[in-house]
Structures are given as C-alpha cells and as structure tokens.
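Take a look at this single chain, the form predicted alone, given in structure tokens.
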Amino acid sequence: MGQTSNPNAPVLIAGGGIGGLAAALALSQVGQPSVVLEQSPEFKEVGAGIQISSNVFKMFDILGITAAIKSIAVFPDGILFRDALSGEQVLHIPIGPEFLARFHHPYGVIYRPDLLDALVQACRRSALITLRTGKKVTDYTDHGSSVTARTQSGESYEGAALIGCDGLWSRIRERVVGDGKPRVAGHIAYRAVLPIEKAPAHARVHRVTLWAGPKIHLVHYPLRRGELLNLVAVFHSDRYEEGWDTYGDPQELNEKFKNTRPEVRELLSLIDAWRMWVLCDRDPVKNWSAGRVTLLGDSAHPTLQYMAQGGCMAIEDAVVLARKVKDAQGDFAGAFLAYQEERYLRTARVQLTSRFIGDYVYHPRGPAAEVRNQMLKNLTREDMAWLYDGI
C-alpha cells in the first residue's frame, strides 16, 4: 500500500474530544507523532457525567492515566434499578469489591470535563503531540502517500494519515461512508449537574440510581469525589428532528414525569436550566476507512447512551488503532483496515444492544414491563462479561 514520503510526518486527528485525545495519547506511546485539530477555541466538554466501566479502566492503565482518573472519579457501591411509577426495586447490581474481584478493574462515574482534562494534561506532557484549537476540519485530500486536511478558516495541514474523531455529525464520515444524517431515536435527554448539598438525602448515596417508566427514565449519581450530583432525564418525543446542545423546557419535562414517584419529581424540581440533547445513532457499518483515512468513536459507530459505552468504545478504539499502526510500520491503509476488522463487531453489538435497552428495558409499559422485570431478576454478572472483561 506504500510508505509515506515523510516517515516523521504526524497523523492528523480531526476532533479533540475524548476519542481524539485518547488516540493522540495512544499513538504517542508507540512513537507516532500526531496533530490534534479541535474546532472549539479550547478543549472543553459539556458538563455532564459519564460512566466508566472496567473495560475502559484497562485502557486507562495502558494510557497511563489511571491515577489521574481515580483521584477525581466516584466509585459507586451499586446500580439500583427502580420502577419510576411504583418505586419497586427491580434490580440491584453490586459494583463494589465483588465486581472488582471478578473483572479486576473498578466501575466508576466521572464528570466529563474531568475525564477530558486528564487526557489533555497527559497529551501536553508528550513531545509527540501537538494540540491546535479553533481548527475545524471540513475536507481532506488523500494523496496516496500523505493526507492534507483543510480547515474552515482556509488552513491546510499535511500528515501521514487522518483520523476522523469529529463525532456524530462527522464531516470526515461524509466522505468515507456517505450514509447521510444520523438516525433520530425519538428520545430526548435533559442533563444537569448541581452541588451535592442541594440534593435530598436519598440522592446523596454513592450509587447509580435508575428510575424507569413508560417512555421515560431518570438516572442520578454523584460526581467529582461526591461533590456534585449528575441528573439525566430521558423521554420519548417526536417534536425534535435533530439537534445536540441546547436548553430544554422544564415545563415539558415536568409534564412527561408527572405520574412518577415523589422522589423523582423532587429531583427534577431542583433544576431550572437543563441542557437538552436529541438522541441519535447510526446503523452499524463494517467499513469506516478509506486509504489513509479512518474514523474513531462516534464518527465510526455512534451509539445511544443506554449501555454507557460511547466514551469507553472510543478509548478502546484508540488503543487498538495505535497497536495496529505500530504493527504496520508505515502502512497506514493496512493498519486502518486491521483496526476496523478488530473493532466493528464489538462496537456493533454495543450499538444494537443500546437500542434494544432503550426501547425494551428502560421504557416499556404494561406486560412488556413485567417481562422486563422477570428478565432483569435473572440477570447475573456473567451476562455482562462480554463487555466488562474488555479487550
């Protein structure tokens, strides 16, 4: 497939989110320089929580950021699943010492800005990583022996290869896959964070709590060493066709949750300003590479949030991609094909399982909810081993 004309040329990374920075860090560990081109004026994540399971802690070990993550994360003692209408406990999954003994790595929750900052700081310590902000990649040319990325401001960057880490609405994916707009799930997510001292006592425990009801659910858990409470309220709606980051309507939210338990409505009443996301994903694809260009994370396999694996899959991608680049010794096209071959079935399983969980585990009503309850009561830790054992 040919070698690059400049063996010291960096890999260009379009997007400086969790996946893009993890890719830069992983590449640096195999001796490959990179340039991260982030469209925003600074490296910044929207304030919300993210669950980080044992499979991604294995990746943190490889990336050398486990200590930084553990210093700021919260490690819940369990995941509690309750009926949002009756209050019935449907399922409790211990994720403390028993989980750690089985999977050898913990299950935690972390504030997205804190995770991103850990990655940024690690990248800044590497002489092989160049970070550029205010650089939105809009197009590229694959020359066969190199790639030129062009930004919205008219600048050009030359590199050995290009990795599209530019998210759900990836401009790089338009060229590589060309499958149009993302699929709108019909689910809306409202997210908010508040100081833990403003939360009622029942919400201050170190636990991930899910209240599930017909076409609605609320998740809450502590963040930043227990200093913050993360709230995510999701409901079905056909009002919105697409969108990402805007403010939600508390009146609409309260209407959707009006029949839920007092504990749920109490938590929702504490928030005046919610950030709203229209939830989208895509059908899995087997190929997300073309020559010296590939995709990573949400650009390659965007998933709904119901398995809490979007960021985890992106970080796994980064580690696998770096190893394939190392093995290929300059054959980036070959490395990218090997990378997607190793990743596409695992990420597709996460995408499709997340869809199923959103419709039939979190949001059913009537007999479907009763079937759900029976299934969950028989759920064991081993049922999730395919995911949490990691790669």
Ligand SMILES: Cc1cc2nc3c(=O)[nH]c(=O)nc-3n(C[C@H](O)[C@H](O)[C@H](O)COP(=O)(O)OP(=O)(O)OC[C@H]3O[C@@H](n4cnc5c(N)ncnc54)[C@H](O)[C@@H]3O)c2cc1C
Second form
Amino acid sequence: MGQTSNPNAPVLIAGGGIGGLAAALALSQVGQPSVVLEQSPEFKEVGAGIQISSNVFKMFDILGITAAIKSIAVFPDGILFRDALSGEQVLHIPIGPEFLARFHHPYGVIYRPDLLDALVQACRRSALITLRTGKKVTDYTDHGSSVTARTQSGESYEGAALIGCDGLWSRIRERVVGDGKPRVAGHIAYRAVLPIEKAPAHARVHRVTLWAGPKIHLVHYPLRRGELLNLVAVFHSDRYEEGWDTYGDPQELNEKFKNTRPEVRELLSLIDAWRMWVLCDRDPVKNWSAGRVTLLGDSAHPTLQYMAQGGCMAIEDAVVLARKVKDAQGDFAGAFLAYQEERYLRTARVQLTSRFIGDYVYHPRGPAAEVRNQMLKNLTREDMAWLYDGI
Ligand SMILES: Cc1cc2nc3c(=O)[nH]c(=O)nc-3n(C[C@H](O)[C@H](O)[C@H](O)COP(=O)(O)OP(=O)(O)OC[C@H]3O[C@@H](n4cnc5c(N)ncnc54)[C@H](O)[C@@H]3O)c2cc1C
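Structure of the form predicted together with the ligand, please, following the form predicted alone?
Full assembly next; the chain just shown is listed first.
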C-alpha cells in the first residue's frame, strides 16, 4: 500500500474538538507530527458538563493529562435514578471508592471547556502538534502517497493522511461513507449551567441525579470542583428536524415537565437561557476509512447521549488509532483499516445501547416503566464491565 513519500509529513486532522485534539496528542506520543485544522476562530467547547467514566480515565493516563483533569473535575459518590413523577428512588449506583476499587479508574464529571482546555494545553506543549484555527476543511484529494486538504478560505495543506474529526455533520464523512444526513432522534436536549450557590440544597451534592419520566428526563450534577451546577433536560418532540443548536424555549420545557416533582420544576425555573440541541445519531457502519483518510469520534459513530459515552469513545479512538499508525510504519491505509476493525463493534454497541436506554430506561411510561424499575433493581456493576473496564 502507498508508503508516504515524505516520512516527516504531518497527519492532517480536520476538527479540533475533543476527538481531534486527543488524536493529535496520541499521535505525538508515537512520534507522529500532526496539523489540527479547526473551523472556529478559537478552540472552544459548549458551556455544559460531560461525564467521564473509568474507561476514559485509562486513556487520560496514556495521554498524560490525568492530573490536569483531576484538578478541575468532580468525582460524584453515586448516580441516583429517580422517578420524575413519583419521586421514587429507583436505583443508586455507587461510583465513588467502590467503583474505583473495581475499575481501577474513577468516574468523574467535568465542565467541557475545562476538558478541552486540558487537551489544548497538552497539545501546545508538544513540538509535534501544530494548531490552526479559522480553517474549515471543505474537501480533500487522496493522492495515494499523500493527502491534500482544502479549506473554505482557499488554502491547501499537504499531509501523509487525513483524519476527519469534524463531528456529527462531518464533511469528510460525506466523501468516505456517503450515507447522508444523521438520523434525527426526535429527542431535544436543553442544557444550562449555573453557579452552585443559586441551586437548592438537594442539588448541591456530589452526585449525578437523574429524574426519569414519560418521554422526559432531567439530569443534574456539579462541575468545576463543585462551583457550578450542570442541568440537562431532555424531551421528545417531532417539532424540530435539523440538528442545529440554538436557544431553547422555557415555556415549551415547562409544558413538557408540568407533571414532574416540585424539585424538578424548581430546578428548571432557575434558568432563563437554555441552549437547545436536536439530538441525532447514525446507524453503525463497519467501514469509515478510504485509503489515507479515516474518521474518528462523532464523525465515525455518532451516538445519542444516554450512555454518556460519545466523547469517551472519541478519546479511546484516538489512542487506538495512534497505536495502529505506529505499528504500520507509514502504511496509513493499513493502519486505518486495523483501527476501524478494532473500534467498530465497541462503538456500535454504544450507539445501539444508547438508543435502547433512551427509549426503555430513561423515557418509558406505564407498564414499560414498571418493567424498567424491576430490571434496574437487579443491575450490577458487572453488567457495565464491558464498558467501564475499558480497552
Ligand atoms: C446533550 C449531550 C450530552 C452529552 N454527554 C456526554 C457525556 O456525558 N459523556 C460523553 O463522553 N459524551 C457526551 N456527549 C457526546 C459528546 O459531546 C460527543 O461525542 C463529542 O463531543 C464528540 O467529539 P468530536 O471531537 O468527535 O466532535 P465534536 O465535539 O463535534 O467536535 C468537532 C469539531 O470539529 C470542528 N469542525 C466541524 N466541521 C469542521 C470542518 N469542516 N473543518 C474544520 N473543523 C470542523 C467543530 O468546530 C468542532 O470543534 C454528549 C452529547 C450531547 C449532545
């Protein structure tokens, strides 16, 4: 397969989100230079929280950013699952010391800008990584022994290979997979963050609390060493078709959550300006590489957020990809095939399980909710070992 003509040519990375920056960092650790081309004027993440489970802490160790993450994350004692209508405590999953003892890495939650900042700082410390902002990749040519990426402003970048880390609406995926637009789930997420002192006492605890009701749920947990509270309210709606993000409508939210417990409505009433996401995913595919071009993270296997794993999978991807690049010694096409072969089943399981959890664990009503409550009571930590043991 086409060996690269220039052994020092960088790998081009389209997109500098969680996946793209993790990929640059992982590649630097195997001696592979890269250029990250990010469309935004700065490296920036949405002001919301993200759950980071033990499987991704294993990756943070490899990437050398565990200390930076631990200094700013929150480590909750447990995940509390409550019925949003009755208030019943359906399930409590301890994710404190017991979880750490079993999985050898912690379960944390972090403010997304803090996670991105840890990745950007680590990338800036590497002489092998070039970070470029304001570069929207619109197209590429695979020459067989190198790749040219072109940007909206008319610039061209030459590299040994190209990794599309350009998220759910990936331009690179259009060429590599060509399976059209993502699937609109019919689920809407409203997200907001507020100073923790503005939150009621029941929400000022180091815990992930999930209030689940018919076609709705609310999740809240503290962020940034406990200084902020993260709120994510999700409901079903066919009113929205495209995956854009914009401001939400508090009245619509109040209507959807009108039958929920007072604690839930009290939390929702604290926010005036919600950011809104139309949630999308895709059916899993087995092949997301073509020659010297591959995909990583949401561009490869976008998932609904019900397992809190999309970002974690992107970071796992980065570590596996870098190892395959190292092993392949210049055969990028071979490395990319080996990488997707190792990743597709695990990421597909996350995609499909997330759909199931959304419909049958978070949002069921009536007898289906009763079955859910019964089944959750029998859930053990080992049921999640396939995920949290990591790769
Ligand atoms: C409500 C919600 C909650 C979530 N909760 C969790 C959670 O708790 N845990 C978890 O692990 N995951 C969670 N996720 C999923 C997680 O946010 C994504 O899986 C993750 O952000 C994917 O990272 P990525 O780098 O692949 O893509 P993105 O984060 O989308 O980054 C893509 C980057 O590429 C840039 N870009 C796009 N197009 C181009 C282009 N043409 N040229 C150059 N740059 C481009 C973008 O500006 C962006 O910076 C959640 C998602 C949602 C919606």
